[in-house]
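This document starts with one chain, in the form predicted on its own, laid out as structure tokens.
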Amino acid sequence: MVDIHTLRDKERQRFTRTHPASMAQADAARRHYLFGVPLHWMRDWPSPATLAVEHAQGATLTCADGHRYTDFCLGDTGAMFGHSPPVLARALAEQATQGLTCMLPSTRSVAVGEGLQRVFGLPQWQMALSASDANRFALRWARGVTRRPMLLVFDGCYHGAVDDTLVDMDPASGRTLPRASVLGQVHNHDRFTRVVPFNDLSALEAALAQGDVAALLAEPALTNFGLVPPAEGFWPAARELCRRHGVLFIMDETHTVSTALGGYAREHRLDPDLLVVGKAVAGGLPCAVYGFTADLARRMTQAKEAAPDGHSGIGTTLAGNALTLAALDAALTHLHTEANYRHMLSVAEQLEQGLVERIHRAGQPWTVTRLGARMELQFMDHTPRDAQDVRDHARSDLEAFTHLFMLNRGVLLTPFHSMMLVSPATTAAHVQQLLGVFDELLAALA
């Protein structure tokens, strides 16, 4: 294989020749935000400067420089129904008419509620404005209700910015470990967090043996390590357990509503205590919701009066608003739909299969892991197993070579990792558009 980091200081050359207005928009925003973005999270593509976006719609961005995107990143999950769907446009802009926030909750709250019990099944719900949010409220109630402490989560989870879930697991004793990366660390979240590896149910039945464990936070699927998804027969096991030990069971589908309409845990039947959805679920807006079961509400609605009066820890003041509400409202009826996910299933299925043939017609030793409208491209010979197997195959040169090599070419792909999301605007000529360029890609690594 060629040097790719000689191929990759080639691409950047070219980004820097061909994106002038990025460039000069990356440098003027220094004076202004910190690492010159709003979020430090957008510094993170491989690009020598973050891409200036001027315009989004469909499948489709277009940046300060007028070059066109195929949008497979799809704000990492919140465009996954595409940029500004029109139904939604027009529910933001009616409701910007008539009041914001309020406080207090709109008439909209009966639709929407019912709306969320239709897609997702659970009858009772409760709103946030982030995932991240969604799933601290989520832990608190688990454990006001069940009295224990300990939360377990699987070594490489993802559930955004709660401290409780930004832990390691030390490979060799199994120990929780604080995560390296993370700023401002006061508290040793060992004490009251549990790590386990994915997909390995005797380690999940110890850790929850210990008869302290409030609950079982966890994604259908790792999608912050690529994408492994749970080996056959893991996840009906593992409910199983949680319920044998009085451990409430949280899905967090944040990323995994691609799976199919109502999420993996709904097609699957999982049954959860809680279910915690972000990002795309109001289309894009800032909007998470929580979901959960009956008994559990009546539990939450026990603890909840037991409690002295104050402030419960749980809810901001900007949760449910009534411009939230519209735009949930127009995304529950308009964007989680059978026909959208017939749309973006067959598509995906479409490029996983294009991707898989172009890989074993050039003997690359690599795999694409899919979970409906969502997949990975992983740089290793074998679908992952657990977090630790993908460190072990990391690939990180080459994925950023990959990304930043289409990007030049107007291809977008998620930077954190290789994935791609197929929206209902995705079509069959986008997906032939990025199978061209990983030709392109394939014969540079030749």
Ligand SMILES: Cc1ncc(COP(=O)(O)O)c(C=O)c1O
Contents of the next structure:
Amino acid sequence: MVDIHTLRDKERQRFTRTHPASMAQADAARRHYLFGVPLHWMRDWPSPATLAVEHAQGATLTCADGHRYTDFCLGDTGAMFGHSPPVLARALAEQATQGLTCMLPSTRSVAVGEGLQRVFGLPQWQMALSASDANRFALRWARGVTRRPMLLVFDGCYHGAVDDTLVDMDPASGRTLPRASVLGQVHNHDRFTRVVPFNDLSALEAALAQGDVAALLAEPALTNFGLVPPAEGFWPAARELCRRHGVLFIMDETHTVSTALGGYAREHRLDPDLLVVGKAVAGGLPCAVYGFTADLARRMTQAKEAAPDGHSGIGTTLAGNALTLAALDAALTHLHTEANYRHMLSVAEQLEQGLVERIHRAGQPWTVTRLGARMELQFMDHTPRDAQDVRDHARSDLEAFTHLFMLNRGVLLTPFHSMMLVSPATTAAHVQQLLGVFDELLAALA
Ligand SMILES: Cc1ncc(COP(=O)(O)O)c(C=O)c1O
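Following the display of the form predicted on its own, present the structure of the form predicted together with this ligand.
Below: every chain and molecule of the assembly, starting with the one above.
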């Protein structure tokens, strides 16, 4: 019987031996940063020290020790179109000498608006600096417009640092619970947030029927709790329920933009009232957008005009800045393209097939769940139905070992779970590299 802890210790020793520069950087950085990193989640990587990145380009990155990695994490989707795409680098360089931020629209604003409509289908847009902010603003508009207090989310959801959504569901009573891991939270969100299991239409209907819900905020598939796809027919029925109960339907496509050009909702004609996209939307620059229908734009205008003068609580100074607009313009024109998605989806399919074949051959009870260019290796024998199903089959020890094993052999998976994302710069050779390392992993676990 393989002892996963012994295996993991060996991998930790191997990392320490082969990454003296990253180890030294981590040590020195502790003098200036909490946990030794600029963002404390960067310590969620499974290695003894977080890799210090020397540079990243296309589908690869190079660490301080000169090791080259094939990157299937891609900044947890921020770099979905590859690191520093040349068209984006050129657009940024050009704009960098022409003004970075003026709190005025740039002469590109119209072209960007047209690009957003062309790619994502909705006519009206506003901007934010992060998907967390865009979700927060979308919720504020939704509550302002409907004059209803409640938000509905799914158990296991993640929509960024949005307090209202950082809640869990009590499996026994179905009640909203504060998420135990959230620090510094003093508000009890069960007053304003209701949580139901994903893929459960009757729970959704019961929650909506109370008549006090402003919006359903959801990812088309849960992508932050493993990967839980929607059941056949779930979304058309859920969409119809929202319509029937006057509830705004907000799709957070920050991760599911990997599904197809324009995202999942467009591909599956889900017809959202509001749509949020962050991270990769401008090729990885701090930028997020939220789009909405003409009818909702009319209601938002009325709500704003009816409100007293003063702060709306919606927006931040740097949103829609000139540099970001230049990046967004270039990204909408050259990155969000049919050709890029055709490549990403075909390479992702090769990766999925290779993993599935190997898993079957090795007789491991594991599953690969794919949504366009992203997929998840799940240490369970079926595609999960909801967050509880994922919890019931959690194998955090095996997951952490897998990540470190692959990292030590030049392949990066997303640290939070076992997500692999394919970019336009990812090639069949990168896939073969991952599959070769996966063969070694299976042998080590045999
Ligand atoms: C679906 C979804 N929405 C929103 C966010 C928040 O993005 P950011 O951290 O860039 O604000 C995330 C982050 O992972 C996400 O997965």
